[in-house]
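One chain follows as structure tokens, the form predicted on its own.
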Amino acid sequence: MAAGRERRDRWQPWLESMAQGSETADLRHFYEAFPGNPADPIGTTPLAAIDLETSGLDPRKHAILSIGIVPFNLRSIATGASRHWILRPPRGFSGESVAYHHIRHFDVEQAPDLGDVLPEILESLRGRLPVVHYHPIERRFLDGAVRERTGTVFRFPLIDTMEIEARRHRRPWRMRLGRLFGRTPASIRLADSRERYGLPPYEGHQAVVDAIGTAELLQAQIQHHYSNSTPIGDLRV
């Protein structure tokens, strides 16, 4: 637990060294006022949910077709200031992904890059701890597709709903429990995850409701397993 703890903490001098060194006032002011402090209780965090959808899952060769964000905290969910972009892609749009987000190329074509809306993104962030399920392709497409724009890299802490499902479902002894007797594990995917806590149903992959969906999670997780007071550090990712 003290390595783990230790390891978290890293991000502290992370973004203070990247509120002093990046490129644009835009990302200065986006670290400056990060939520940073691990020991911050949870309850009185400022949140925003993400989602996005992409045409892919490989960065390098896919890219970000829709952004989705909803600011929230755990007493209530802003669902008025919620913001959605739909984003041309630079690249990796086959069309193949259409079947899941539903984003055709006649969506795409007069949208804007992410270059363009780059500000506002960081804006409805701002001074809010990020949170997402899954968050490798959160991080991973936001941080190549800023840093190509922008030459800065783009990585900061957030709270991952699917890690905290994981760390109940896929413990390693409850792993070999279940095979002893035949279990399938649970799914750690968002609807099923929502469901095994009431959540009711809603349709998925897209971006803005995806989010709402996360908040949702992350309120419900935080009543069943934590506590107001559970400091930040023992959440993020």
Given for the second form:
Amino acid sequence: MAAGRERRDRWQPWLESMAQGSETADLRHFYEAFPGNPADPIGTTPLAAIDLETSGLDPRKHAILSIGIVPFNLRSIATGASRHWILRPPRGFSGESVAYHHIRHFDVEQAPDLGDVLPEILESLRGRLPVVHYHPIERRFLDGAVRERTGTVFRFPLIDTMEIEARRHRRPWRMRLGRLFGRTPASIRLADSRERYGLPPYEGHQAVVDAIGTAELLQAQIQHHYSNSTPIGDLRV
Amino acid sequence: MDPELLEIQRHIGAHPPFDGLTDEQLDDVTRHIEISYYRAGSEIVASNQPLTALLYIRSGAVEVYRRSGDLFDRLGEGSIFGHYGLLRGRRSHYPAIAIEDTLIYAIDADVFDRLCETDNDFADFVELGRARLPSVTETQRVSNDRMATRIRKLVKRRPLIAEADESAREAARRLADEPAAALLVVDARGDDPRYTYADANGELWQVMGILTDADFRARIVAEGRSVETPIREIVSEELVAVQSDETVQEAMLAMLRHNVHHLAVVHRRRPIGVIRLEDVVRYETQSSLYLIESVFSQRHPNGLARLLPDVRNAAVRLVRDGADSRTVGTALSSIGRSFARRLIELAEAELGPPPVPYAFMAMGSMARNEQTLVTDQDNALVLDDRFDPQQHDQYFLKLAQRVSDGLDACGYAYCKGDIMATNPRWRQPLSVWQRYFRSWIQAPNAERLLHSNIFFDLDNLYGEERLIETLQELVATEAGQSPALLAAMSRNALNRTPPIGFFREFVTEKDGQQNEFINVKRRGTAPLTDLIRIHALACGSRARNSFERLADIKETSLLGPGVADRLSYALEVLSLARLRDQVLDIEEEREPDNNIEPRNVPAKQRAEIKEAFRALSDAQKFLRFRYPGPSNRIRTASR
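Pass me the form predicted in complex with its partner chain as well; I've looked at the form predicted on its own already.
Then the entire complex follows, led off by the chain already shown.
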């Protein structure tokens, strides 16, 4: 279809090639099932909110401490389907001695390596478009960790709720105008963004809670600024 | 439990009905939630749709509407809705709209069913709205020792029974032989099945009344009658009896209401004993009756004022003992009346006998027997028509001042609306009062009625009964016939609306200290009492107590089936909430007031209070429809 072709973006050929070229069957299945058509409406697309807790901001030096994934769609977020993994950081990575929020040292010692739970993680993401708040963290950390363990690149389109927020509050002309009137730019951190939509404050820094918080934020953003028929190609990064 | 969901669990677990759940039950709830965001203005539930979940407001606000489009409820953070629908075939009844951006936790209906089956408190909470009326007073009564004390425990010996044809001499002789101070007089020829019983031989008798020492004194000796007079002629007409399983409290109230010192105690219809005031007083030395006795023994107004702490203690004990609002209201009104009566007696003793006959009139809550711990005085003087202001008013002004000042010293504050006998307008001869009432009834005006509403609850406090009775008769026969009066009163009754979104921040008021509160008198009991008064007048009821008025209204078809009961329930809940908060004030050494602070109200009572406000709101809607006032139209036109 003409419209479909027009909507083709850089991600679609990438997903197709990864579905064929990935090293492991798990990853091939993940890419095959990925909701890749940019014309698909967001309202009917299965989604999965992801949040990582990391020991720092540099994927070469820091490690993923925990992952929270919550499958959802624009109608509802099922708490019972949420998943949470505490991970043992690889040797040599900063994080072994980090003071974990909400995670007991004992849990970490017993925790698996990311490679051990990767099939479960891929399973819970399968067929779903990932949603994160501030995508550079999730994208770079996941890619780095998965590539190190499987040799396969782990990059895929996703929706970034911070990006959506930035489109509204960090438009260059608006920011310049705002500064002219002495206004500080609106914060687009998760908690501050949520507050703008009347969402309750959650105690942050727990992967599942932040993932749920991100999912709720996307529901709010779509209701306020978009619609269920907005194509995912307009939203993903 | 995944510790990650604790955030959600903690919020739910802090709100009723979940706050009473076990950790396991809460885990079950938390694992079966679907979260959804609703933008302000969007519909969360449409009417008559299948429902698959109990809806919990995590943040935001929701309004639930009736199918008619009227607001049914406004809910905030931590509230639930959809439970009525889940209980009734899992279909929604009323649509729900998000009025703010709202986050909903939808709790799976199967979990809801499991909780209803396994947790009685949960089931009670969500099923509220069904007939809840009996359970409120039931539980209070059971939970309480003293209130549960049956009057039969105080019955020490079998009653002395005398036949109505016996002579006074015979009866007196039997009394003298026994330590009992009263005889039950029975008659074979009775026609009142309520007091008719069969004796051991199967013979039918009717209990006619109680004969006491005082009756022999007053009716035989003082009147110089023959000792051969049959006792049928000297026994007082009215029999006051209580069932043996009624409480001591109820028996005490029966004495107060009927102003008697002896009660027959019957089991079903068979008399099993006689209870004397002294028996009850001995049992309850600190009771309101005891207090009343000591009021009348005071020789000076200062002595009366010193009884204020006793009044409060008596009320605190009644409320703590789980008395219903009617018991407390009657007790406090009786105490209030005795204060006023004693003050009048003391004033008369000092000022000398009145130049013309008069009646001291009680109005408002005292006349309705609905006083609480915060009450001001509403009184007036109705004077005989021979009253001449030049000659006599000096006396009555002094009388009014003494009573009014005395009441103020005893804790009954001056009336802010100046409805007191000290105001010359309210110190008038009967004919003027009749003119007042006729003008209120025939040419009412909402503004003028606003402050004289309470004149339609009037009672004799002291003096010439007939003066007050004339006015009561006038009100009972004429007020209900005046559509204009009912419409004007309706308009006033609709001025004060209940806070439908009770416990939601934006409907509470703030005091100087920025504490949240709701004035439960202004927003609840007062508009409810106003509304009941209008219906009572319309159906010609002569009752003054709001519960009695409702009973009269129930006999007519004025309100729909069940409505009078629902209003009784609402009045009970709101009155008790008010009394309980006043008691709390006293116990925490604050001056009691009519405000309740939502945070002091346990979750269960909150639900009852909400239900009561809802009943009031519905009743107000009916009132608006039933008595559409011409004054409404005039007002609109003049804008």
